[in-house]
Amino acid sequence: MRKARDLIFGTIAAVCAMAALAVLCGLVFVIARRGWPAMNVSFFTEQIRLVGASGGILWNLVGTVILLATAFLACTPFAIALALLERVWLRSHPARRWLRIALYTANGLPSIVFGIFGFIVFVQWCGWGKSWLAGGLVLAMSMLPTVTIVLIERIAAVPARYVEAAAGLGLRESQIVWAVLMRQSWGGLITGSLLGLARAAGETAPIMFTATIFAGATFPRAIAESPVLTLPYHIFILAQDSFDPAVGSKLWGTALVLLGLVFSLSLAALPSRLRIHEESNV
């Protein structure tokens, strides 16, 4: 009876999985389909044109880079400080479950709720108007959660007998952690970003209300005041206009654009994690 549960089980889990991959794999293959008839030199070097009916990309590539690097400068020291905090600082074991809890239901949260945040701290209360530096601090918020997570574990999948051998030797506790526990972790930092970046990548409600305008901003020569162009908010406002022949051209190529940014983000987070999982298992 138990084997036959398990049986099926897992027969309806691998259905399940295929579907899903094939739907996946369908989207891909729509917006690679309808995308690829754009991709040119022009629409990596030119700027928009005739409201995205002509024209490239360029500045919507460099404002969601600028977004991208912003966010990953600002939410990497909290990230460190988060994990370090959960694995060594925290001694009791209900606080670092509700420091966990919190992280995961950050993690959850809508990330329009992160732009009505930004919108009423940075853009109104700080009075920096639409800004890179804005949309840059709430895409590091969220994607804080995920980086954080990511070190976490991979802090744990240090061997104690590193720790233990550095303390034989007489390190203190703030040598460990930088030492050994900081130097064995930097790839977990690293695919923590990378997933974190990916998903911040396609983000549009943050930053619609914090960074971004459709046109007329190229690169920010201040912090007030100085929005970017993105590619995610490039992609929904031409999908309000997209019965425009040359409009939809320029859609499915911005949103191939989108999808090889954060494919390649994704993907070369893979190897880091794949080994943190075998370190973990050993």
Second form
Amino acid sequence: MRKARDLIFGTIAAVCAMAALAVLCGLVFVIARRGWPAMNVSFFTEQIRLVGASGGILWNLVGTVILLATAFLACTPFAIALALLERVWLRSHPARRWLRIALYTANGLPSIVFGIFGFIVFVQWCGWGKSWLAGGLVLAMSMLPTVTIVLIERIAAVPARYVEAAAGLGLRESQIVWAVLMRQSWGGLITGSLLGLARAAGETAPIMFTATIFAGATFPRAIAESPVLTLPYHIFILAQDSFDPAVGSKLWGTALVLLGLVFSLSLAALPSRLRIHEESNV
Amino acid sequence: MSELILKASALTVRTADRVLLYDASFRAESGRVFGIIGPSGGGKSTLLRCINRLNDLVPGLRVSGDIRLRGECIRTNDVNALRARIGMLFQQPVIFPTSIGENVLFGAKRLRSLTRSEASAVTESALREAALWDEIKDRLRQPATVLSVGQQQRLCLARALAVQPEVLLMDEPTSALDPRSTAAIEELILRLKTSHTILIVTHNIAQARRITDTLACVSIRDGVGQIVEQGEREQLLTSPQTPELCEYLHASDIHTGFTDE
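Please supply the coordinates for the form predicted in complex with the partner chain, as a counterpart to the form predicted on its own shown previously.
Following is the full complex, with the preceding chain placed first.
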């Protein structure tokens, strides 16, 4: 009886897993097959022409990279500060718990909420209009919880014996933080950032009314009224207008490039992630 | 002439619901090795960690009583300055994931500013003091993990010595080492005791006999760890007065099979 039940549940679980995997593989396959014809050098070196039906996605790629770089640079100091707050500076247990709860909650917030915040604060209140900096900061906020949580886990995995040995030498708390805890946790910051960036790269909602336009922008030369083109917004616009077969091919091509970008960010984070698991299992 | 360096009185360590160490008092003098023996879980390490206030790092641990280093109360002074005056060796050598040279200077270069030539002088003298210089002088840039465990423990000793402490605390420093490395550490202890006050926790009666001058036996009595007996080494080992120490010595003899004599 129990064997039969195990078998049934095992089968159901296997089927579900296979189905999920099949959908994922199918999606990648379709995008790759349809997008591949658009791949050539000029696709990466030319700008959009004929409302996306011709030309390439040079400035979309550049814009996305600008947003991601800005997000990474803006996110890093805050992630370090929050992680150290949780691991070192907050002495009371309830305060640390509240901070963790806040981070997990923020991690689950829909990105459009960050977008609205950015719209109100940067676009309107600061008067930047659509700006790469507004978009970068919004993306930084949306990835901050992920980066912070990964960094906290990484710092927590630094064995206590290192802290004791450093304290035993007479090092101050700040010296222990930088020479021991952070020194051994940079990998966590990089991993968390790559994971966060992989997600941020595909975000469309929070940047469409803070940072990005469809056409006509190149490299931003100021902060205010300096939008950029981006890959996800390009896909969003073309998807609504893809009856033209020429546009279709460019659309799938853009999706493939975005997929490749996200995939390589996740892949780059993999070695460091595996190492964390190894160390925390010691 | 030995001088009183460290004096602890009525030292008690407790957690929220348990007393780990009760009413411990002892004196450690310069030029003499103070050994702490006793069964596992008796509170030997806890006692040792009171001296450089490492117990402060453990949340929920409360330490009361008085410890004086050269007459100054260790509670009132800056804890980091205190720890710089008291070096510590742990059971397992704690090697930072960096080069050998960086490990030696890990404390020293952060506690005082060293020019490049001072840094290499400190490195050399610390490694010489730890009897490691000749083995690794050409490998200072290599990662410290390439060293054997015995060498790592001497590297930890060099790192502590580079800070120029007056007191050295050793928490079973040879229990992870093979006999030859153990002998090297013991030889170093005998050499260093002329310039440092050394307190060592050891599990090994034969080792206590070889290197200590004064002994304290920390054991569980009435459910709490305390110093049950202390005094000159020979007196304690040849004519123990308390049932706890008799039992411990007896158990150790059986364990080692009388082979260490």
